[in-house]
Structure formats: C-alpha cells, structure tokens
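Next up: a single chain in structure tokens, the form predicted on its own.
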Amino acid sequence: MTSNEFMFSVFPYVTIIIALVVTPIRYFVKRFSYSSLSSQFLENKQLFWGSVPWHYGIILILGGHLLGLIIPQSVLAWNGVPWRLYVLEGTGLSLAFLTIFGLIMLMVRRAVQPRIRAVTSVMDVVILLALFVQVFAGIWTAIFYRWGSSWYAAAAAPYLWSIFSFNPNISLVENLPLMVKIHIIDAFFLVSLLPFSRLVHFLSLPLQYIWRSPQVVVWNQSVGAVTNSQIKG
C-alpha cells in the first residue's frame, strides 16, 4: 500500500468512524460537555476580534465548499465566464484572510492572556494548530495554484463522493500539489478530532428554538414588594 492509498483511501474512513462512534458516546456519557467552553467571562475584548471574524469567515467558506460538493457542475458553469470566476475566487480569498485573522487573534489570546492560558488544554492547542494549517493551506492554494473553486468542483468533489459511496477514487487527488493534499488530509484529521474537542459544540446548536412555542415569563414578585423596593431606592 502506497502513502497515497493510505492517506486518501484508508485514513478518511478511520477519521469518519472515530467521529461517528465517539461523538454519540460523548453525548450520552458527558452530555454537558457539548459546549464551546466559552472563556468570554475571563477576557472579552480580544475574544471579540478573534471569534467574530473567525466564525463569519469559516461559516461562509464551509458553505461555499458545501455548494461545490452538492452542485459541482453549476460551479464549473459559473466559472466558465471569466469575471464570475474572478468574483468567486476573490470573495473566497477575502473570506479566507478574514478567517485566518480571527484564528490568529484567538491563538494570540490564548498565548498572552494568563487566565486564558490557565484553562487551555492540550487539545485546544492541537485544534488551533490543525485549523491554522487547514486555513493556511487553503490560502496557499488560492494564491499559488489559482482557480481552486474549479479544481475543487472537478477533482475534490468527485473524490469526496467516491469516499461517501465506499469506492474511493484516489486518481482524482493523488497528483494534486502537496499543499492541496495537506488541505484534504487535514480536513479529515479535524473530523477525527471533533468528538474530543470543543469543536463538538456546533452539534448542539439550539435549532429547536426555531419551531418551539414562545415562552411565557411570569414575574412572581408581588406588586407591594416592588413598590417598597422602589421607594427605598
């Protein structure tokens, strides 16, 4: 078995199995650990400048990757007109810079703030480094190999579908540049880290708030008590 065969036909399944098995175990055994373990109360200013750019950037980038996976032919058709290709590539690169700026701010915050450093685990460091490699590899690809949205739709998306269909076609990716391969492999590595890290918090989004009935808040303090407190105030 070659390194390409292992990294692109075996490793993806190892990471997916780990995520699928360990994630529900963590949910049922340590349900309250499904959290981002926010440290906002320890430091807020640097967190804002890191968290906001990071979340806006990464969500939009992941959304773009998802569209490229679902409708690759539409992406290729869009890119068939040069100015539309330039707009898509420029937007993606701008979002990537926004994302890595936020990520660097979060890394600096954990390094320089004593109270944040005190609650930083080894897994936090591993996650931040893996995320940095992932975003950096994406930016490197966008700058030096160009038209990443097209090769993603033409090569990476079919490769991912071959993984999902249990018939991995590594010929689609084995000849891609090294940094592109790192980008793909690191994405699967992040999948394996999901159940062991605070990244799992995105699975606990309160989606039920969208359809649940409005809550009625009842004030239980008597009118007299409120009046007396206002008089004393």
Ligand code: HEM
Contents of the next structure:
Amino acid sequence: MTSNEFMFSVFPYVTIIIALVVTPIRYFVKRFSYSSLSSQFLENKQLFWGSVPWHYGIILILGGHLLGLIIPQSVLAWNGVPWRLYVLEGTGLSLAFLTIFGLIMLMVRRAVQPRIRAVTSVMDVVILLALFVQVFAGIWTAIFYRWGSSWYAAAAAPYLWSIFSFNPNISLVENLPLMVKIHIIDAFFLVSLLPFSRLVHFLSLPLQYIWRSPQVVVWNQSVGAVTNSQIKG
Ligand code: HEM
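Which structure goes with the form predicted in complex with the ligand, now that we have seen the form predicted on its own?
Now the full complex is given, and it begins with the chain already shown.
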C-alpha cells in the first residue's frame, strides 16, 4: 500500500470510525463534559476579538465547503462568469483572513493570559495547532492554486463522495500539491479529535435558548470587592 493509498483511502475511515464510536460514548458517559468549557468568566475582552471573528468566519467557510459538496454543478455554473468567480473567491478569502485573525487571537490569549494558561490542556494546544494548520493550508490553497472553488467542485467533492460511498477514488487527489493534501488530511485528523476535545461542543446546539425565558445572572457582591486574592481562594 502506498502512502497516498493509506492517507486518502484508509485514514479517512479510521478518523470517521473514531468520531462515530467515541462521540456517543462521551455523550452517555461524561455528558457534562459535552461543552466548549467556556473560559469567558476568566477573561472576556481578548476572547471577544478571537471568538467572534473565528466563529463567523469558520461557520461561513464550512458552509461554503458544504455547498460545493452538495451542489457542485451549481458552483461550477456560478463560476462560469468571471466576475461571479471573483466574488466567490474574494468572499472566501476575506472570510479566511477573518478566521485566521480570530484563531491567532485565541492562540495568543491562551499563551499570554495566566488564568487561561492555567486551564489550558494539552488537547487545547493540539486542537488550536491543527486548526491553524487547516486554515493556513486553506488560505495557501486559495491563493496559489486557483481557482479552488471550481476544482473543489470538480475534484475534491467527487473524492469526498467516493469516501462516503465506500468506494474511495484517490486518483482525484493523489496528484494534488502537498499543501492541498495537508489540508485534506488535517481535515480528517480534526474529525478524529472531535470527541476528545472541546470541539465536540459544536454538536450541542443550545436550541432551547431561542424560546426559553432570559436568564438573569446577578453577582452576590459588588464586582469591585472581589479581589484577586479572593478569586484565587
Ligand atoms: C475541518 C475542515 C475544513 C476546514 C476548517 C477548512 C478550511 C478552509 C479555509 C479556511 C479555506 C480558505 C478559504 C477559502 O478561500 O475558501 C479553505 C479553502 C479550501 N479548502 Fe478547506 N477546509 C476544510 C476541509 C476541506 C476538505 C475536506 C477539502 C477537500 C477535500 C477542502 C478543500 C479546500 C479547497 C479546494 C480550498 C480552496 C477554495 C478556494 O480557492 O476558493 N477543505 N478551507
């Protein structure tokens, strides 16, 4: 078996099986860990500048990937007119810069805020690095291997469908440039990390927030009176 065969036709299944098996186990065995383990109470300002751009950027970009997967023919038809291709690529790239800005802010926050460092696990570091590699490789791909939105629809989407239909067709991806391969392999690596990290929180959409009555949070003493020594206990 060649390294390409292993990475593009075996590794994806290993990661998907890990995610499918371990994710429900975590849900039933450690249900309260099914969370982003928010650190907002420990530091909020830098979190805002990291979390907001990161989430808006990555959700829209992954939405774009999903569209290319579900309606590749429509993406190709849209890209048939040059200005529409530029709009799509320009929007994707702008969102990618927003995303990487947010991600870097989140990484810096974990590195420089002592309180956040104290609650940072090895998995938090691994996940941030894997996400950084993913977004960086995506930006690299978009800039240097044009026009990615078209060949994503024509080659990457059929490859992904070949995986989902248990008939991997690695000829669609084995000759792609290294950075694109890293982008694809790291995406599957992230899938395998899902149940072991705080990334799992994206599966628990708090939908009841939409209709439940607002929750009022009240400090039981003035914030100013809470000194650092009290917080440290
Ligand atoms: C965890 C999953 C993934 C994340 C977070 C991610 C993220 C990104 C980001 C941030 C970009 C740059 C934004 C853009 O220009 O559109 C990008 C571009 C791209 N990604 Fe992904 N990606 C993921 C999975 C994949 C997979 C599985 C494939 C292919 C099998 C893929 C193929 C591409 C291609 C071809 C581009 C270039 C698009 C263009 O030039 O417009 N991505 N990705």
